[in-house]
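Single chain ahead, by itself, as C-alpha cells, in the form predicted alone.
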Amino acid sequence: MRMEEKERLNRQMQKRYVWLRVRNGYKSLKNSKPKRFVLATFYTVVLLAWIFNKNRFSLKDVDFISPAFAALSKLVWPIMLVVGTVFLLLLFGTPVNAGRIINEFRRIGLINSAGETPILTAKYKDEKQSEVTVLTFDGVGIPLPEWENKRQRIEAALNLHVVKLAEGKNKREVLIFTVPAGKPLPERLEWRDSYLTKDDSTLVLGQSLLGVVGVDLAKIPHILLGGSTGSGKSMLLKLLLMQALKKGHAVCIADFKGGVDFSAVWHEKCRMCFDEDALLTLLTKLVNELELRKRVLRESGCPNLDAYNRRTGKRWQRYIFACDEVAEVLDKTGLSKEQKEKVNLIESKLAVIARQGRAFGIHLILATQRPDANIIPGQIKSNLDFRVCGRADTVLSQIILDSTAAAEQIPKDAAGRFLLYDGTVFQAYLFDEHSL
C-alpha cells in the first residue's frame, strides 16, 4: 500500500475515533452522576459569566466597535458552550491509558495492512465479576484469531492476565477481559462437596480467573478431554464422573487398561467394562435406550428429557458413558478383519449417541491422549464440541483444540491446568476418589 492511501486511511480513522469517543462520551454521561455534575457546573459557570459580563459590560457602548462585530461577540457564549460540551464528551469518552494500549499494540505488531492499531472505545468493570475489567476495542479489520494468536504479547504488553477474548456487537468490536497481572491460578484445587451444582445437567471442571468453569450438558451434551500423559485428564475424568453419580445418573466406564486406573469404589457404583464385546454390549443397550426415549418423547411431545420430566414428573436418568483412553478402543492398528469389523461397530455405536444423545439425556466423555482421525472418526469428534486440553505440544494442541494456543499457555510442569475450547485457562479441582 503506497504511502498517500496510509496517510489517507489514518485521517479518516483520526475522524472515526474522535466520533467514537464523543459517541461513548455520551453513553458514559447518562450512567455516570459525577460527570452529569461535571457537566452542569461547566453549563452553570459558563452562563453566570455570560450573564455577568452581559450586565457590566456592552461592545454597543464602544464607539469604535462595529454593530457587526458587537452582534458577532454575542455568539462567543454559545460557542463556549458547544466547544465546552464537545471536548468534556471527548474526554468522558477517552478511556484512562488509551494512547499508551496503542502505543504497546504497535511495538508487538497488532496492526493491518494499513499500519493501524486496534482502538481502545472503552474500559468497564465486567457485571458479573468485578475484579475483570474488559477493553472493549476498534479492531480495525484485525480478525480473532489474530488477537487469539497475539495473546501472551498482549499480556506482556500490557502487564496483565487476558483470561478471554470475545467478539463484541460486530465483527469490528472485540472484548478483551483481565484481571491483574498479580493474580495467578492456585497451583492446587481442592474439591469439596458445597461446589457441586443443584440444576441437574451441570458439571463442574475448576476455577479460572473469572470464576467456575462448567459444563450443562443439556446444552452442549458430549466432552472431549486431551492432554499428555500426566497432564491430569484421567483425574478431570474421575471429577466428572463423580458429580454425575452423586446427582444421580447412570455412569458407564469402558477401561481397557484391565481398570487398574479405577478401584473398587468405582466398580461397586458403575457399570465398568474391559473388553470389545462388553462394550459392544453397553453402546448397544444405550442406542436402545436412546430408540425408545425418541419414541416416548414424540408420543408426549416433549422435545427432550427435561421438558418431559417436569411435564410428566417422571425422573429419566442421564446416562453417562466414558472412556478413559479411547485410542485403546477404537485404534484399528495390527487388528485382524474381524477385529475391525468389531470396532466399525463400536464407532457406530458412539456416532449415534453423539449424534442425538443431547435431547435424550445420553452423553459421552471421551479421554485420550491424541484424538487424531485415526482414532476419533469425524462423525464422532465433530460433535464433541466441549473440548478441553491438558499440557500438550503444539501438534497435540492443534489436534484437540484446533489452535496451538494451550501449547503456548499451560506451563510443561503443571498438572490440573487445562484450557478449553473457548480459550479459558482452568485450575481442575482436585477429587479424591475414595470420598465417594
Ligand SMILES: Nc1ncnc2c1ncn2[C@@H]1O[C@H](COP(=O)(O)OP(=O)(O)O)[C@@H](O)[C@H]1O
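Take the two forms, superpose them, and find the largest set of C-alpha atoms that agree within 1.5 Å; that set is the rigid core. Numbering follows the first chain given and starts at 1. Predicted model, so just to flag it, every value in this text is computed and none were measured. First, how it differs from the form predicted in complex with the ligand.
- Lys314 shows a C-alpha shift below 2 Å between these two forms [criterion: core-superposed Cα displacement of 2 Å].
- Shown in the overlay between these two forms, fitted on the rigid core, is a CA shift at Thr85 of 2 Å or greater.
- Fitting the two forms on the rigid core leaves the C-alpha of Asn288 displaced by under 2 angstroms between these two forms.
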Given for the second form:
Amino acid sequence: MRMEEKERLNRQMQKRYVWLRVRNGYKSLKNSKPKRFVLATFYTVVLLAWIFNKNRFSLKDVDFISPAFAALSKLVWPIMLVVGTVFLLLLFGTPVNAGRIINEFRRIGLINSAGETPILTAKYKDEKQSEVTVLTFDGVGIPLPEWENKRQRIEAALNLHVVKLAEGKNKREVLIFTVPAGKPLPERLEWRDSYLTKDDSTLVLGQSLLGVVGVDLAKIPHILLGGSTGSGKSMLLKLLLMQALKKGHAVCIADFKGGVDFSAVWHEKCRMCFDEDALLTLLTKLVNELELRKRVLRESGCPNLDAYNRRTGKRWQRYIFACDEVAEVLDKTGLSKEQKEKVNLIESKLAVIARQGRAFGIHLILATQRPDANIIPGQIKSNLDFRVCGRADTVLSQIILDSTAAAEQIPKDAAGRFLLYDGTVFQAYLFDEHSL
Ligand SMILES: Nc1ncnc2c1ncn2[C@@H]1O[C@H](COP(=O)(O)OP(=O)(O)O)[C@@H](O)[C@H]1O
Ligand SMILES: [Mg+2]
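Output the form predicted in complex with the ligand next; the form predicted alone has already been displayed.
Entire complex below, previous chain first.
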C-alpha cells in the first residue's frame, strides 16, 4: 500500500471512530442519569447566556463592524450548542482507556487487511454477574476465530482474564467478557440437588465465570463429550444422566465393558445393554418410538413433544441414550464382516436419532476420548451440536471442537474442567454416585 493511501485510510478510520463514539455517547444517555444531567446543565447555561447577551448587547450597535460579521455573530450561540453537544457525546461515548487498548491491539497485530484495529465502543458491567466486565468492539471485519487465536495475547494486552469471546448483535460487533486477571475457576464444585432445573429439558453441567452452564435438549438435542483419559468425561456423563433420571426421563446406557463402570444403582434405574445384539434391539425400539411419535405429532398438528404434552395433557417421556467410550461400540478395526455389518446397522439407527430426535424427545449423549471420523461417522457427529471437550492436545481439541482452544485453555492437570463449543470454559459439578 502506498503512503498516501495508508494515510487516507487512517483518516477515514479516525472519522468513523469519532462518529462511532458520538453515536455511542448518545446511546449511553439512556442509562446514565449523570450524563443526562451534565448535558441538561450545559444546555441551560448556554441558553441563559444566549438570552442574557441578546438583551444586553448587540454587535449591530457597533457600527464599525460589517453587517455580514454581525449576522454571523448571531450564529455563535447555536454553533456553540451544536459543537458542545457533539463534544459532550464524544466524551460520554469514549470508554476509559479506549486509546490505550487500540494501541495494544495494534502492537499484538490484531488488525484487518487495511491495517485498522478494532475500536472499543463500550465497556460495562454485566447485568447478571457484577464481576464480569463486557468490552464491546467494532471488530472492523476481523473474524471471531482470529480473535480466538489471539486470545492469550489479548488477555496479556488488557491485563484481564477473557472468559468468553462472542459475536454481538451484528457480525461486525465483537464482545469480550472479562474478569480481573488471576480470578480462577474453583477446582472442585460439589453438586447440590438445588441445582436441578425446574423445566423438563434443561440439564446443567457446571459453572463458568459467567454463571451456570446448561444445555436445553429441546434446542440442542444431542451431546458429544470428548477429551483425554482422566479429564472427567465419565463423571460428567453420569452427572447428566443423574439429572435426566431425577426429571423422570427414560435413560438407556450402552456399556460394552460389562457394566463395571456403572454401579448397581444405575442398573436398577436405567435400561442397560452390554453387547451388539442387545444394543441393536434397543436402538430399533427407539427408532420405532421415534417413527410412532412422528406419525402422532403429524396427525395432531403439533410441532414437537413439548407442544404435544401441553396440548393433550399426556406426558410422553424423553428418552436419553448414553454411551461412555462409544469407540468400544463403533470402532470397526479388526472386526469380521458379519460384525462390521452389525456395527453398520447400529450406526444407521444412531444416525436416524441424531437427525430427527430433537422434535420427538429422543436424545444422544456420546462420550469418547477421540471422536474422529473413524469412530463417529460424519452423519452422526454433525448432529451432535453440543460439544464438550476436556483436557486435550491441539489435535484432539481440533477433532472435538474444530479449534485448538482446549489445548490452550485447560490446564494439563485439570479434571472436570471443560471447554464448550461456544468458547465457554467451565468446571463440572462433582457428584457422588452414592447419592443417586
Ligand atoms: N467435576 C470434577 N471435579 C473434580 N474432579 C473430577 C471431576 N470429574 C472427574 N474428576 C476426577 O477425575 C478423575 C477421572 O474422571 P473420569 O470421569 O473417570 O475421566 P474420563 O472418563 O475422562 O477418563 C475422577 O476419578 C475424579 O477424581
Ligand atoms: Mg471414562
